[in-house]
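First, one chain by itself: the form predicted on its own, in structure tokens.
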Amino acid sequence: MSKEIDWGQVLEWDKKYIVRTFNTQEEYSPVPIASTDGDYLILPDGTRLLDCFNQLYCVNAGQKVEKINEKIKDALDRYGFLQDAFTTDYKAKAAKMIIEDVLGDEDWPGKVRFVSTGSEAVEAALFIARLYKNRPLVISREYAYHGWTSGSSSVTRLKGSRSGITEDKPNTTPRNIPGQHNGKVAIAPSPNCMRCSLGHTYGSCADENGELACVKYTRRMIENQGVEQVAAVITEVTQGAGSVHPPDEYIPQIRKMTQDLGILWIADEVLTGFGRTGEWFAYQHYGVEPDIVAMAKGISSSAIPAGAVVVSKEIAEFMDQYRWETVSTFSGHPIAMAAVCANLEYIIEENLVEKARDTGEYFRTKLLELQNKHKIVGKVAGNGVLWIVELVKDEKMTPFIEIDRNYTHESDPSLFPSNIIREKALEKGVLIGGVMPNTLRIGTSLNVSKEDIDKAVDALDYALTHLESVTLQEQ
């Protein structure tokens, strides 16, 4: 087939007519890629790259897997489009399978909204949240990463994530969206262990009943705010982009405050959803249950665009009393709600969250030995399929960039270690790196092969070596 295509002119017609995210038109070079093909992305030129990006940590059940693009072509033969004002046995099979077969064993779900995008989810929540409790604040944390809308930017707390421009000249000032950033939103503390924003030490940051000092500021800062103000807190389980995996006490904590205050509990399991960690979502590993759910990514392993939101029966039975007015043109797409039930039907079927579950004690034992060889790996956290490493200087966990996840896009990203490794990992064809500068970020899907972690390990491990001795060099 890429013979067929004259690239030539396709980057062309990519560096004339496309606009550019992430880079100014100057700092942009295109990346061809021809086609997939389950956990590789193949050149024109037929080098094929293995993707421990796993693209946006979104292709849980692997590039072009033949069982869902058959179902998505079945689907294509029936339905060009429909409006999610009628039924399809599609968007009534999706929303069975999510409440019965992923979720049957919990209590607590009500009823789906199906929407086309994490963002959109993630609003979708926040709507929700607000006219459930008819109550305007809502309460995120430091480094999280919720969408690029209006409503999932506010609760986004990355500077460098949050939809804004920046030129590329040294001590710019960004450019934020004049106005989109004035909801309603209280900011508290990441549970970011490694460097507590609050100056704790983990291990001797736990009040007398256990509570941990991110969690007891939280529940102060509510208090404060007036709890008849807050509607809901916004979590990542994982922190994706922000790349912040927590303490095992976190999770629980932050569901006992939100239950002890009566606020809801929105887990945003748009990235951990679906397998990822080795559950079907990242919070069934701490014994809770949330109040509303935000998904998109593995629920379709983003074969076709596709999110959802997933209520408790006590929010579902309360939306059921009311006319809704929320109208998106694309959400319950019949291809897309085909895409999600072939994607489940083919993860259950293979079981991939329990193949996810012990790919990632094998992930755990590579790491940890890469940690054991290179002093400056400074940390390893993560489950199944979604591993965080963080890069240090020295033994006393020295940031290489010192204003670490806060930074912005005015930046030099050439001097951030994440893309250091990634340029080095892929003259041994692997795409691997972050989104922090300091901080990488692994995933691949769900069935992917202890060869090719093996190979994104020895990538890795070549990567890391270099980077050792650039830092050798300039000490």
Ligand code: 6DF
Given for the second form:
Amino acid sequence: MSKEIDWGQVLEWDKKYIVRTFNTQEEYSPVPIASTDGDYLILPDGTRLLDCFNQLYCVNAGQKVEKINEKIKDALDRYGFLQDAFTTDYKAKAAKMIIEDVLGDEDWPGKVRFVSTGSEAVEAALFIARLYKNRPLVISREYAYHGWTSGSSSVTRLKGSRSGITEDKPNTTPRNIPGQHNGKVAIAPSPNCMRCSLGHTYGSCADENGELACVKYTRRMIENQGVEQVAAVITEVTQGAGSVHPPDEYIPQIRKMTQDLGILWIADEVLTGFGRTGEWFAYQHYGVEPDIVAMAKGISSSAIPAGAVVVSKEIAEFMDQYRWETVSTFSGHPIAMAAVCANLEYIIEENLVEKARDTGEYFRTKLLELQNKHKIVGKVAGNGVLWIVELVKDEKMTPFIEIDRNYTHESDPSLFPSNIIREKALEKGVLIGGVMPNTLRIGTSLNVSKEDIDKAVDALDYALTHLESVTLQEQ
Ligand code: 6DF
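After the form predicted on its own, can we look at the form predicted in complex with the ligand?
Next comes the full complex, this chain leading.
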């Protein structure tokens, strides 16, 4: 370290001057990190922690990639800051790379608008969809997470992530933000086959045309709202924070439904984009093309914050006809755009998307071995470097925490099996991801080594054995 850091002072100032999230001031305890490296966080005492949360599934290239940092430093030699009315080689190249180098095999992409975060990308997507269709309604789904800003949080339906406040005791009522849901959003079922909200069983829920019950319900709900009121359906392709991986038929059927009804499909790829699932974008696993894609996180691998929305050629031509009266100070920030260019070049040069695809098959094999070994593993699902492990009490897939994905933070998190697993795996130097009570959501960089996957799986095996010993004693 170039200079000694007074970590006691860091913790004092952190606790004294920063507004907390997800913790009361009393229960909060800061976690200081001295540096990062690849898939590792390095604590002030030198302990290396394998990050299988990949922070928030957002460091696709890995931490502190020298080739990316060098190009960011080059940009810093040229720029401070320019606002969006000006252009730079970095911004123009970043847009060209996304449309031509990343999405060049597809005909639908038209143009890009840059923003700084995923919530802003979703905000832009919602604005553009409503402007283009000149309709107010957007359809979201149970357990959706799309962001924390006003518009993006109105389509965020994950109950414990709507930016409200809860007391740190059970049987109290959360206070959500008054007026947050402005009535321009309707909620469709999530394709959570393991606990179908419609009471169906996957494999026997489709109608005579093969349409899944949750897709049919969504179609009927839109018809009931009045198709002429609906601008778009917004979906994550696989739900990130909500931790739901859909059956293979779901996304193609949702896409067909939107085309049948003449409404737009917004694919929110903020978390899944840029190779995380073993394709550049998760929708590509299903042979479909969206109208609008929201993206962030992996666009720069979080070296510098950046986000974007890509719109179809038709929507781009529509927007080109108008003076869009919107502005975001840091849109197209030259240093952020340099990070986007450097990140995309690195992912392409290192073939990280193909690497994530291959790694995903190794991850699948290892996680299925754990499912065979541990009765409390009810389901393993995912691809690339984004995986779900569902924790269950019994063969009936009973959740340990009954409220499951509809929990809010007045619950006692120490009782959540996912938190018990996380605490136990930390003993092995591995941070297991996931924010749902009964579900692990494991993610790494696209560059993760097989040795580190083995390390993560061994730590998970150790933690599952502990959880079984604790829960079986209680039963
Ligand atoms: N869209 C999706 N994910 C997202 C996010 C956003 C938009 C949060 C931080 C998350 C994910 C997994 C577990 C816990 O934060 P932001 O404004 O840059 O992006 C909003 C599909 O997943 C953010 C939290």
